[in-house]
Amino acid sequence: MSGHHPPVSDWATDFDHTDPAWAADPFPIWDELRETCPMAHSERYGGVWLPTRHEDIADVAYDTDRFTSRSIVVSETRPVAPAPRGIAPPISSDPPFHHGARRMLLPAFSPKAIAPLEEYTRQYCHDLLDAVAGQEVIDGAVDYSQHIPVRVIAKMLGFPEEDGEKFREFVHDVLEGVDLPPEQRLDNFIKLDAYLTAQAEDHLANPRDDLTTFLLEAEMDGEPLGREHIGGTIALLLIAGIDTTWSAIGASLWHLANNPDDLARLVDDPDLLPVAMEEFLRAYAPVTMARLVKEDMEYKGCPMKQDEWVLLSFPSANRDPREFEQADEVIIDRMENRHSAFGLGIHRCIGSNLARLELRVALEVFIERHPRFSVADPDGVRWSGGQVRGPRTLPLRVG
């Protein structure tokens, strides 16, 4: 976060999802808004709405007639990429373009396609913990969780493993730097585009069996994909494939470090982990998406203007007591759990199988290596702001 915006004065009329208070603990903010102002509004970012109830969030997510997905990250400027393709297809695409763009990618993220990545991911998790073996305190975010999706998505895209730090910079620039001045934000996108262009040119000269070559050779409706389509999709896979999973792994470790009884249950009963994972995803859902209002209208009593943002807080939907019993409690054996961590509507996360694999393996390895761990310094935990929330520093006592 850059601190470009002043502090929030009133969450109902002046909210800002990059505010440090939101990053540190958004749950009481959402709880209050759900009861007092379930469709909050702010003049920041040129106008943005914030539904906080599950029903309202779902209604907007499914309504592709009145809300466009041509850009899904709130910022000071409006996207230049037109509908229906949008800036990063298929997540930024509207019907009917969206259907073809998504269908083309589905086979690459099927359970069968990603299964071979499990042992690669598991070995890398062990390698990360080997690198800090013997230390009493390690950083669960910096030393562990942030590296795992970076390495996996680099392998899938065929990008150099040693560029991991670049990838994390791109993630920060796109998702956390939304309150930067427009000219600085543009410079960040130019750097990302230059990197992706260089990688695409290398793959054109040296084709191989990876997602980048697949996209360069792919067709949609019998035509090769355009440069903007390819670049936008690769950027989506790189950025969305990193920050979301990194955040989910870190938040799960944070919970277990603060709840020794839950950790002990998973140590004693490893078969419970897949169920517990879904509860971690519900309770600490990292991702908030956005839509743009297509045209001036009154929506559920709210006077929405064309090109205002609507911030879809799936994390808030997952904490709505109208949708979940004991919504504010983390119940690791919760069996009925239709959470929205992977989104709602046509844009439900295409990489959910991959995210679940990475999350499961990362937690399995960490718990196996460290069956007892705790937060070493609660004041040293820092959460990211913006539309993806997760621990960025997480000091854990493991020795």
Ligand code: HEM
Contents of the next structure:
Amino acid sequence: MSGHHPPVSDWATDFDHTDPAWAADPFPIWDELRETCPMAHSERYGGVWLPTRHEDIADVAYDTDRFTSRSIVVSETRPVAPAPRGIAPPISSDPPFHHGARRMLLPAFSPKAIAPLEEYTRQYCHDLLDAVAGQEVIDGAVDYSQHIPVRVIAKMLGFPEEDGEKFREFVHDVLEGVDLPPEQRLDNFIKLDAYLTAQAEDHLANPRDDLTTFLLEAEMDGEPLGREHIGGTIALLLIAGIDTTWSAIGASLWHLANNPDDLARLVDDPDLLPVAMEEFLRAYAPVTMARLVKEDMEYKGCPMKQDEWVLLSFPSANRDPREFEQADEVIIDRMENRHSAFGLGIHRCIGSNLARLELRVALEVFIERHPRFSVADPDGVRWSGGQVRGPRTLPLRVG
Amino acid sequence: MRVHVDRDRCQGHNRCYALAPELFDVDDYGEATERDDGTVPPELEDKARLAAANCPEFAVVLEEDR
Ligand code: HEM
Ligand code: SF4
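Moving on from the form predicted on its own, kindly provide the form predicted in complex with this ligand as a structure.
Below is the whole assembly, all chains and molecules, this chain first.
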């Protein structure tokens, strides 16, 4: 999908996170920049900065005074929705508005609140594998990973289970379709909006015990949320949870398919999975976020202009040898692991407990059903580029 | 040894609670606190160190006895 951008001439001065080379293997690019040009700049997208060291990425994530979250997905245009709320609270919000918009959502995603979803998720994972049982080759992304987060969030929001396929496409385009023609993106957005409006109306007519009804009835500072806030938040929950978790599950399966020793170890010692899983999240962190520079300034010696982007590459932070020993190796029993796959600071992923539950259950079920599997066709593996990186096709030989 | 959660830094990643539930609790908002006065029994010292080494926000503070 990144066809119409000119090829990158120099990664330090002209990088593009949608370039096919970045999608296929971004690690050498970041490793090089981290040592030679730790705050790279590109003229693309109206100006983008790319810090690659853990320390610098953390500093930007913590500095909500000088960097705004008004938009967190890099594109040619700048958002029209005003700060501090932005289009999809709380991810697009800045302090002080952010705090309340976030706090209201947290209890629904606490470890205790989501625990009841475990059995539901497990059963669904089994159903997915049942559907392709008997095949020698299955697609770990298309047949398995991509469906899991869709089903779980639809359940939490109280949307019809079978609607998942409908909104997965629209949602996918919002994050990964930055290169699609603007008319097509707008069209997808309108479809998503129409779908969400219909769901909201149905929930208003028939209130029930789910997240959508909760949001429709919620108040902030004694006022109901307002249609735009509710719609933005629901869209966010769909968008933030789907491609991200799908990528994490897929990347973990990809690693295990390529590393039979690690797979055998997890088959023998399933208790290691929670530790191994954190290592997969570190090494293959799927999510890169963005900020906009609030005002012209010099930051760490760099001349930053208002409304330039800063890519927050948590995946690169996680590979910084200043922070991690043997940072470029995947060590599934790494005990010290301060990775930032779920972000740092006030925007820390609200869904991190849910994502961990889904990732753990998805891997448990897959390994239980297929204790041996390998990549069937390395050329058939395609990684997404842009700000969410994971395998979009992953042919696995399971038979 | 004692553990302490720096509430200004904690962002609710829940790593401490996942790794050492004997020493930490989290509220509905994900914010962590040490249990009781944070005193770590000798057999849990390794777990306390593990929790500190896995908090992405550097919010788990250890005080070693001297
Ligand atoms: C492995 C899967 C996931 C990864 C790697 C991930 C990663 C992230 C990251 C890095 C952020 C920080 C954004 C920023 O700093 O601007 C974030 C925020 C967020 N995530 Fe996730 N996420 C995942 C799954 C989920 C799920 C399943 C949900 C919920 C359904 C979710 C909901 C959110 C929300 C609502 C925010 C915004 C929080 C705020 O701005 O206060 N995420 N996520
Ligand atoms: S691991 Fe750190 S940030 Fe997370 S809950 Fe514990 S103290 Fe807070």
